[in-house]
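First, one chain by itself in structure tokens, the form predicted alone.
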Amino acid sequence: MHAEDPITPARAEQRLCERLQLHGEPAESLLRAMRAGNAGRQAVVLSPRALQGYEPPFACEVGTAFPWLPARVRIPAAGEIPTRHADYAAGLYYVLDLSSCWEGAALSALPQEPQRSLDMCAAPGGKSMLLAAQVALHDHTANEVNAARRGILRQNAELCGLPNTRITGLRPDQWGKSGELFDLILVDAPCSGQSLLCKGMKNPGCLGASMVQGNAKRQRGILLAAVRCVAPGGHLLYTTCTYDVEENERVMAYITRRVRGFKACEIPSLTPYRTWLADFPAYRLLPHHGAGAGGFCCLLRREN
């Protein structure tokens, strides 16, 4: 534990409920799933190599509780394997968890093709993925700040054939004095991360409000940046992996309060899942939803 946050695990447990508002059984949910470690829930995004009528050499779910779930992604049955088959190999279809879909069907609200993209953290390449699974990509920049998840961004990216799509490693703040504006601008945001344990892994001090609190700090900078690059009429998808108010529905409110101009998107597809910890619309999914570990996202809209 940090010297100025020296809480028990049980109590950092009790307070992230606390902060999210969450008391009985919803409480009681989400840290079984927390102290579990089994929420994840794999699914696939067909890759621009998958041509039409494709379907993965797997038995997928028929059906789905999910209306959100973008057309070209698909829920491997219990027990399959996807990354055992050369298809995946070859780039056919690139795996995620399945809270990941969950955040890139915002997307769904976008009322026309983004002609411009930018995907500013973009590393491994899950977002990027998505967005070439839902819209044409016409001219698309997956940026990654540091190398060596540059080289595996830029793997999967040639793996999985993205279509007019350049890599960079710019950082934000360079970004937001380049003078370039996108259509589209996706945050996938680092983050405390959360959900990690929610998916078995380890993550020490991710409870912890100094963790919290500097990369809400970090959160806020990244947007800052990101905003400037953002055409009039654009969006900006900004999504989480974590569940701490601080990151995610704070961050936004910050970045609506200080930025003249963006406003908070409706998306209806993800209605169910409004988030009541703010007064504009932005979504929440906890792992005992049942669609994966859980996230956050907010689409913002630049006015004209």
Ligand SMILES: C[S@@+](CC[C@H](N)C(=O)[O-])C[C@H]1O[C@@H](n2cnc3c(N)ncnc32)[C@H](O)[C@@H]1O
Contents of the next structure:
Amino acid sequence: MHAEDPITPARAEQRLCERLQLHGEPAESLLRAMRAGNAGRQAVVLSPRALQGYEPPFACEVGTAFPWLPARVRIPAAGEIPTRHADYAAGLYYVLDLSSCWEGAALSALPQEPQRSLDMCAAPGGKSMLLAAQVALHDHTANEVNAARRGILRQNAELCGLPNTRITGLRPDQWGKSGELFDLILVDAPCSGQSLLCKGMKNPGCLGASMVQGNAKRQRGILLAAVRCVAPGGHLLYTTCTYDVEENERVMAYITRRVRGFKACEIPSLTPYRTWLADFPAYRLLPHHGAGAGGFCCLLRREN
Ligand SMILES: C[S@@+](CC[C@H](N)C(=O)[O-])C[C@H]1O[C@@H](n2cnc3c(N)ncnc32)[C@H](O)[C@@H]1O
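Based on the form predicted alone presented above, generate the structure block for the form predicted in complex with this ligand.
Whole complex next, starting from this chain.
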């Protein structure tokens, strides 16, 4: 990263592309998307309340272009507003960005259903919904440190009928000392949120060195605690909604170097998105992929 200095927004965007080693059309496309703010794309995930055979009461895309799309996720057709329908208020589906579903698709690489799972940064609940859409929840903990956000998480979990789920509010360091072990831990980390720009949201400073480095430090701290709670043979899925290599590949490289016994796993369904900035399997979605504003995911496995 460059030291913090007063640079124009255009220069900050260019520097991001340089850090990502993006050139040509992918770089142009990222810059266009950040300026236009129209790369967001809605998706709905059918909740545990939606019984087998249920379909949402609005038109959805058929024959999706995304082979990784989890079976219980639908992409509303252009112009549809899923939140308008009574089924939404009844918790039959949950609305999120398609890039979150892309991150959740990494769960397809799990070799078996986790018996105990922890969503460490869970509010408002999107990743827990995606987990419930792909595996049966046997003993799930949805954790959120922020009390106000925890309230929203609880409402969403109840509304959508997440089964066998407890809601908690421990800090990562408290989890690290708890002695509890899980087969799967989701760390959907707080981040600089650079992809929010591509959804037309304001996020001042998100391309700057201090914001990126501050988030990377917090992410390393969360992960160092989280890895202590992964059972032998268990998995940790790390995801962010930001592009920066500092908060993604470098954080994963730091953890796998610092903590013995953790290895990044291949996610076969996401092979076309494999990052070019790491020598281990990790995956980056960018706006030009057409599946929403973008994100990053890396699945770690703890050896037995
Ligand atoms: C990206 S959001 C999670 C989104 C959620 N997983 C979903 O899919 O709906 C990150 C969450 O981490 C929480 N958070 C912020 N700082 C944290 C910290 N130091 N440790 C753990 N969680 C933190 C935030 O309150 C926020 O709810």
